[in-house]
Every structure is written in structure tokens, then in C-alpha cells.
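One chain comes next, on its own, written out as C-alpha cells in the form predicted on its own.
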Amino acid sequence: MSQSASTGRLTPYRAGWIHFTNVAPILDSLVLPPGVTAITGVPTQMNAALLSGQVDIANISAVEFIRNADVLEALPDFSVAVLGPVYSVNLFHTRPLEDLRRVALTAQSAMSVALLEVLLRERGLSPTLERAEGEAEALLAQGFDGVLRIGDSALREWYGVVGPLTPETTMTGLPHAARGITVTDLAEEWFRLTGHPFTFAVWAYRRDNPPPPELVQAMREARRDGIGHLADVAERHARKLGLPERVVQHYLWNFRYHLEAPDRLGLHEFAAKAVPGHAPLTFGPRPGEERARSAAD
């Protein structure tokens, strides 16, 4: 392995994907700089190698980053947030949240179990929740009263719910519930009871261990790129998926990937609401910053 002039590292720097179609904006076109390596994997995978130090930096769950504070520092200006719905973590029900007795949950994500959780702390309510996997449909013909879904399976899965589109509809236009299953949209959920966004993702590493300066750079000239060309991402993803094209650029068009204030500011308050007394939430030196800090040392 060579060094890596900026860093001095002689070892390969490990990146953990979680490569769902919402981060296809800027990991469709990454390329890794030399010295860097990558594999991928669902968001439960992902948090526990980067916790175990199989990989180096991970686009982890936003609950495993606060829930790891003490060790682990993220980068200013990556997320994946929404305000409003997500389309994408998604309570599937055949009663009335309140009614809930029985929820299946997905092993696959924490993130989306822990805001779940939130909601229903707010409300009052506490059903049963049983890990569980498999399509809503089938999981609700086997008696659960609700079955939370995430990522690409749950974007399709919403969609045969309450689409199809038409050239009259537009997705924000699409019902809530059709044939006798409602679709709660999770960050949907949790805008009305806090009006801020909602941040499902950061990419985080060990504080002692940060990504060097190439890939960081590589990972904005990619998100640039990715955002830039958003219908061509969208063509190629709708395709993967089945969905119709409208469907998956909406999808992306919606998300906030670059950790602003107010994604920070949902951040903090998801934080104190689903891991009280957690340790201060850390960020790397913003863009242009780590050149002067280089510099500095």
C-alpha cells in the first residue's frame, strides 16, 4: 500500500455503504481515491462495523452516531434528512395507531425502530413490538396489527399501497390508505410534532481515526455530480426498483444531504427525545477548514 502524502497513512482507510437508493446522489458516482476501500451493506450492518472497527466511516443510523457520541465525530456537511414525508420508513396498519396491538419490526435498521418508538412515547401508546420480517402485506395477513418497512422495499411497498400515479396526481397529492391498509410516513409524523426535518443518516467515524481529505472531497465532487444529474439517477434507479421514473425523482429530490442548521436542529432534538443524557454530538472541521487545519498542525 502507498502512503498517502496528505495523511501519512501506509493502511487501507475502510468505508462502510449503505448504498439504498436515497444516497444514489452521491454514491452512484463516487470514486474512491487511492488507498481507500469500501464495502456495503444494510444500515444495522453498517453501524456494527463501523462500532467494531471493520470499516472507518459509515453513512451510519443518526441513533447509533448519538448513541456512540463519546467515540465517534461526523461530517459537517453529509446527511440524509427530509421535511416532511420520506416515502421510504414506513408504518404499514390495518387500526388506527392508537388501536395498535401488535408491530413487526424490521432487524434491518435501528434508526427507524428508535424514531418509531419516539412517536409512540409521545402519543401514549405502547403496543407490542416483535422483530418480524417480510412484505407488509404478508406480515399483516399473519395478524400483525402494524409492520414497519424501510428503504427500497418500503418505497415500493408504499407505492403498490396508494399509487398508481396518474398525469393528473403528483406524489404529495397520493392518499394515505387504500384497501384497508393506511401507510404512516415516519418522518412525516415527525414534522407534525416538531416541525423540524428529520435526519436518518450521518457518516461518521472514530474520533481518533477521521477520512482522509481525498475522500471527503471525492464524496462532495460526487454529490455535485449526483445532484446535478438527478434525472438520470432517477431513470436508472426507477428502472432497478420497477417504479415509475416521477416517483423516484420526487423520491430524491426530496432528501437534504448536506447536515444544514435545521437538519442539525431535528438532530439535537431527536437526540434528547430518544437518548436522554447522551454525550455531546461532534462534527469535523466544515469544508475548507481541513486544509487550514492541516496546515495549522
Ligand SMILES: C=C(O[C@@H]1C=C(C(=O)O)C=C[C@H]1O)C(=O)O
Contents of the next structure:
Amino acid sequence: MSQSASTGRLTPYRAGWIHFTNVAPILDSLVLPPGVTAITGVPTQMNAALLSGQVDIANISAVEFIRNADVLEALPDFSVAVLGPVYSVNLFHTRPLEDLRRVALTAQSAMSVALLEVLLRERGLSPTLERAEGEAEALLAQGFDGVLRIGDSALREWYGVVGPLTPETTMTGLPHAARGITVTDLAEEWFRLTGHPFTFAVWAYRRDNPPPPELVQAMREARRDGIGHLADVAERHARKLGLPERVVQHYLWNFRYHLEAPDRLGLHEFAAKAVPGHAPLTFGPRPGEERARSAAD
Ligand SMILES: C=C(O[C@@H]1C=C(C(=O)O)C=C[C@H]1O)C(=O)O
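Let me have the form predicted together with this ligand next, following on from the form predicted on its own.
Everything in the complex follows now, all chains and molecules, and the chain you saw is the first one.
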């Protein structure tokens, strides 16, 4: 429960979690404090739930945080970011990027679409972008020459194209192309372009409705536990995904979950490219500063 300073009334607080495997190290062992409830969904659903007020906090697509920076604030130390390849935000294509004509986008994702638009613009490319759901290979067979996919299914499809991992290979050593399909990892492209991490998600809330400190504390404890037991998290999720444990373990340790200075740099750089003229990005008090701020209020 969060307690209103003016009325002393306890008010429920609602969370909306994008529960892809990449947030399992934070969410799997999260114990919600009393009064906090949670729903789950894909990125575009959680973005909409936060903006419509259906939930009070969500790990949303960073681009929606940027677009709505006038009303939203983000936790200062939580992110889903990577430096280099991410493995689960993939453009599957059958022609070189320069020759793409029709690209299928997923309606699940705001961030990857915005990132793809930036990367295409930087190369002076403008293929037709259309929404279409389904497996990448099936859509490629139906006349699309590029298919953008994210999350668990994109990770599985990536591995289906470029795997298997053998004792001699590593994730980064796997090919980018097989069976006539090239997989372009958009986070790796971003790294090539900028040399910075790419921040896919932040934990955002309306500035006038910050999360109760007990929830943030519980999230920090859950993250410490998840990262400390990454092999167990990977094993559990490898089984669910039908992927080798080594693949999922590499996938998970590759993420940057603390919105550190390089992740903010990447976030600001992306914001300037994707949403010129956006309102300043604001972040809540850093760990340990919550008390100081509420005392000052
Ligand atoms: C890297 C990923 O990150 C997710 C991708 C998002 C998006 O595309 O809008 C939003 C939140 C992230 O957690 C992924 O799921 O593959």
C-alpha cells in the first residue's frame, strides 16, 4: 500500500509487467508488497496500460517513455539494456538491407519499430513497413523480404535459423545467416552506429504517482536474487522456451539491468534521434535518496 501524506489513506498501486524472459532475473522472484497488484502483457499493451492509467508503473518501451516525458518519470536504476547484440530484437531478411522493399513489423513492440526506423533513416533507406503477425519464416515465404520480431519468439526463431550451438561455438560466434535468411540484430547495429548501449525498456510511472518505496526495494532485492541465481533462472526458462540452457544463460547475463551511465547515454542519444524536441527525461531519486526527498517535500 502506498500512504497518502495528506489523507493518511492507503491506496492500492497497480503494476504492469512485460514478462518476457529478459526480465525474468528481476520479476521471477519479486514478492509484491501488500496492496500492490500486477498484470502482465506484451510491450505495446503495457505501454497503453500505463498511459491510460490502467496501471501505475510498468517496464515500458523506452521510446514511449521518451514520447511522454512531459508526464512520466522513470526509476533511476532499472533498465533492460545491452551493449552489442541482444539476440531477441531481430530483422529476418532475404535480401540485403539496401534492397528491402516490404518489411513486416510486429504490433507487440514500440521500441524495435522506432529503432528500425532510426537505423533505416541513417542508411537513407525507406522500405514499406506493414504490420503483420506470425513466424518470420512464414512471412518471408508470403512475400515480405524483411520481418521484424522481438522477445522470446524472436530469440527462438533466431536460434532456429543460426543454431545449433556446439561445444566449439559461442553465441557471438554463430553465423548471422543460414538457409538464405540473414538475421540483423538491431541492438548490434545500434552499437555499430553509436558505440553505445541500447536501452529497450525503463520502469516508468506518472510523475505525480511514484511507486511506494517498498515496491522499489522489493524489486531491487528480487534483481539481486535473480542475478545471483542466473543459472537457475536460465535453466527454468530454457525449459519453457525449448532452448539449450547455455543459450538462455548467455542471453540473460548479456543484459544491463541497472540503467547505468552508459545506458543513459544510449537512451539520450536514441531520444535525440527518434523523438527530436522531446521533453527532458526525468528519473526518480537514486537508491538511498527516497527518504531525503520525501523529507524535503
Ligand atoms: C530486448 C527486448 O526488450 C523489450 C522490447 C520492448 C519493445 O520492443 O518495445 C519493450 C520492452 C523490452 O523489455 C525484447 O523483448 O526482445
